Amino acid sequence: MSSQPPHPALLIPGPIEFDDAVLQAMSHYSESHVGMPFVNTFGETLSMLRKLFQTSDPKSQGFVISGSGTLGWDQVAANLVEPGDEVLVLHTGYFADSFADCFETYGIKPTQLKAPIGERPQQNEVEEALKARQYKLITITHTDTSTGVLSEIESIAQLVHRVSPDTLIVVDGVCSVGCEEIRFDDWGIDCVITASQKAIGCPAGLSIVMTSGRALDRFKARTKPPGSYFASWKNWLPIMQNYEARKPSYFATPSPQLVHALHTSLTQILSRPLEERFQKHKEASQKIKKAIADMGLKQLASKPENQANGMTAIYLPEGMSPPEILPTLMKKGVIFAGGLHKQIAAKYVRFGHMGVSVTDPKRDDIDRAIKALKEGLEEVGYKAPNGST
């Protein structure tokens, strides 16, 4: 049984459900961040992340740096591209708006190529776009959070890598590391951001980041200094070299108990086979899906192909809102959240299912919340087509 104190399961597309020995992590008593008891848990976190990205490469490196998921796009903007270069954003919902967004605060020129709600973009629009114009980058979501549209990395990447080799792949990975397959070394990645708080099952305040050797030999090509100091690599690229080397390092404090944490939630998820950790996600959220049919709603993700496995978007029934029906879920024990794209927030609701609410067999989060919203939505009034629900 969890030791933590009563509370509604976090069904929520991150933060997520913790585990009890993650948040004992955090309870760690106050250490020196260059003392070597630290800089030894510091340097096997950076060590473990390789695993989770899939990296063997010795020239490729992680940063774990404090703050969210969000800081990932600065130190893209601020380090990989220079003021007036071109990049090519795929969108497929808010997330890639905010991306393009943080380019242009860095002058950088981005090219969006959107996709209709619930779609992606699709292979030959990404092919034309490439051979349109020469972009220093590339950046795809791989789940974006606002739609629960996965997009498809690999095959993006073969084709970056035949039509544009000189474009480095970005992939936005803060709702997917974790939970979806990423083979770093495999795909041909140049860098993929993440945060802690979501699959990756840490608490929130951890900025993860995973670069090529192709990628830090672009950076250490600049004509210019990064626009940004706290994001800059020139500052904190030695610095995670250190400490992965086991060496005490200072350009700004991270968080001892953070990292600890992180350290304790990597060690849980290595500690199987990772293929068998995405299998778990996939299969939840396929019992989710059919769940959701059987309820005769619909996904703002229709094809099985663009649905993510570590969450789940909800058209609610016709005139219906996410305040009608998201009271009565907290009231049995489950929170949801609300819409985030900018269109249709008031039509959907988001079911996040990542982390140890699919990975531990004690926890009963996904049977739970399917129960609730089957009856939620029976008492504020909807009833499904056929009597399905």
Given for the second form:
Protein chains: 2
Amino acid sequence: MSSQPPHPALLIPGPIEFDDAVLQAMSHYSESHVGMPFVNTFGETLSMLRKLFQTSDPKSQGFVISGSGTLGWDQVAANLVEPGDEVLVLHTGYFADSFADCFETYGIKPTQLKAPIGERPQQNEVEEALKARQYKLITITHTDTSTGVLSEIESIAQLVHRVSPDTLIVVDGVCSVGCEEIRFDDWGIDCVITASQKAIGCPAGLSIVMTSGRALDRFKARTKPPGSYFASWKNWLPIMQNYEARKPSYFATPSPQLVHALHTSLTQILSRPLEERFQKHKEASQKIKKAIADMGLKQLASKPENQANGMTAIYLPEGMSPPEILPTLMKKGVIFAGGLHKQIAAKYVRFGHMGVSVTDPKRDDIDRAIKALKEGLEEVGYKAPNGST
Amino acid sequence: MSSQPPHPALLIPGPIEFDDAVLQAMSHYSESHVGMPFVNTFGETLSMLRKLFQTSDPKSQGFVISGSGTLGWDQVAANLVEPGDEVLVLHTGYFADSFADCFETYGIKPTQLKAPIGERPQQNEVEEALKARQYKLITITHTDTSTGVLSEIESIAQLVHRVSPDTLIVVDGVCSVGCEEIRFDDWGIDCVITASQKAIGCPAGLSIVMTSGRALDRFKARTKPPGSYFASWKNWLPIMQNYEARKPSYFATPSPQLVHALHTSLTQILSRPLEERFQKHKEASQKIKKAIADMGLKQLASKPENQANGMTAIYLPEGMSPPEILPTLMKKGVIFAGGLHKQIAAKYVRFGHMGVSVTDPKRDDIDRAIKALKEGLEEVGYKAPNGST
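For comparison with the form predicted alone, would you give the structure of this protein in the form predicted together with another copy of the chain?
Starting with the chain above, the whole complex follows.
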């Protein structure tokens, strides 16, 4: 039995539904941020992050800082590049535009490589861009939360290593870490930024980052100090190293309760093979995508290979808008999100399928959501085309 | 009966002990950050902040952003001043040095006006400094958490208004908001930054700021964009205004659980007159300071008028260091903090007395702590001088 009161299933692309034990960890009694009980909890959390990101290189380093996923962009822009540097931003939706804005704030020059809505930049386009100019780093949004478009990290990383080996590879994994495979060492990634409230399954409030030794060397070789104070690795790197070495350390007060919740969710995630977790997300995603096709609906993401496994962005039937269907779903106990990509926001909804809603066999969130969507669409007057069920 | 398991009383200058209801709010089931239930909670929280800061000017605006108190410095440095601007930093301990570092990160030129340890800059010194140069803003650490020195905000504000009326008045209230009086409108303050985990009584993880209409006008008149992305009011101001107007809005995902906890703690604080709350903190502080004097010990803060009411920094007896006494106190169920001011860190400890430990009549944290300190000192070989009890 769940210890949570009855409530609608939150099936937006983050925050997601949380496990009881994770929520209970949020109520942990107050501890000193520099006392050994908490230092041990934080240290273990940082060690577990290495497993989540599949890095065993001792030169890698995780960061867990109070903030939202957005703070990860500031960490990249303020620490890994210097004013005047050129960076290449692969665009698959809203979040690349914002990441580019963030770079500009710090005096970095972003070039966006855009694809039509629902697509992702092609390998040959990326290759051409990388050959045209020397970029200090490239950013790839793994899953763009506004479109549900999935990028192919491994092949892009191979391309960068071949064509522009000095370019750091930065992955925005806010909507992918914990539900899509990321092999940090094997794929030669330099930095992944993410947040707590999506597939990691911990309430919002933590910016989570993994960096490679190469990225840290680049950081240490800066000619100017980092462009942010709160996001500065000059301030945070020794703190994270100390906590992971189980030594008390202070720059700014961490949130013991959120770190306890993250510790709990990571312990749960790592108690099973990661491949199994990714496979479960794939299976749930395929089930959802098939059901949506059966309803005669289309996704924003144009083809199976660019469709995320942790969320689905669904075009509504012609003439229907999110304010018509979302309240109907809510009445059926299911919360979806509206559109976020400015050009087409009024035409689609987003269904998040990450974490316990997918992995906990005691939950029927996904089946209920599919049923609610089908019934809800019919209630607001939609008839699936012939051949659809 | 408390619903928290038995644990040592956390009496450091933040995080503090939390009320059961606040901790329970941390476990709130997952909600959409743009759904009306949470939008209402966040909106009410922002409205309550106005009462906490004693501002009824509709042009004032509160900000609640995932982060630590430190993020408030970035908000000030990145939004209220521009590169090349001069600012005056009144120094009463460690935190002024760090605030000055933060200004330098954003290209601002801080001038620190320092006082000897345990003292605060004198009015005539501040007046002289303000007359010597045109400062865009002045910062005052209300209570410096490293020294327990209390600044006098009202009289400094009057001085600034008289001598340098265009200078914005910024208060670092991380260790004072909720336990020391701050009359935002009456005293003509432009910005107070604080954090959730001290006298506000909510777990760490939120940067909390109140700004005046004048400060926002100054922000809007900037010639260059803000120097930070995550701390940019260009990004956050419309979000906070929308939430407070009960409209969904998105820049970066807030932490619904922390906001629920803050909502709970603010509701508790505002259920009684604020003057009563400040008076209770004063009384507890005086009791502690008398007990410490009776033990023959001295405080860092040199005289009654510059001693904070939410914490006490206590010089240990000659030759004794924090690692000798802190574990003894821990055994007695009380956690104090070590020293933080670099020059003298090994010579003193810090006792935080804020929030429920002071205001909840069912708790005996303060009496237990005084007793533990007295007995603990004796156990490690300290004899109070003649005349002390």
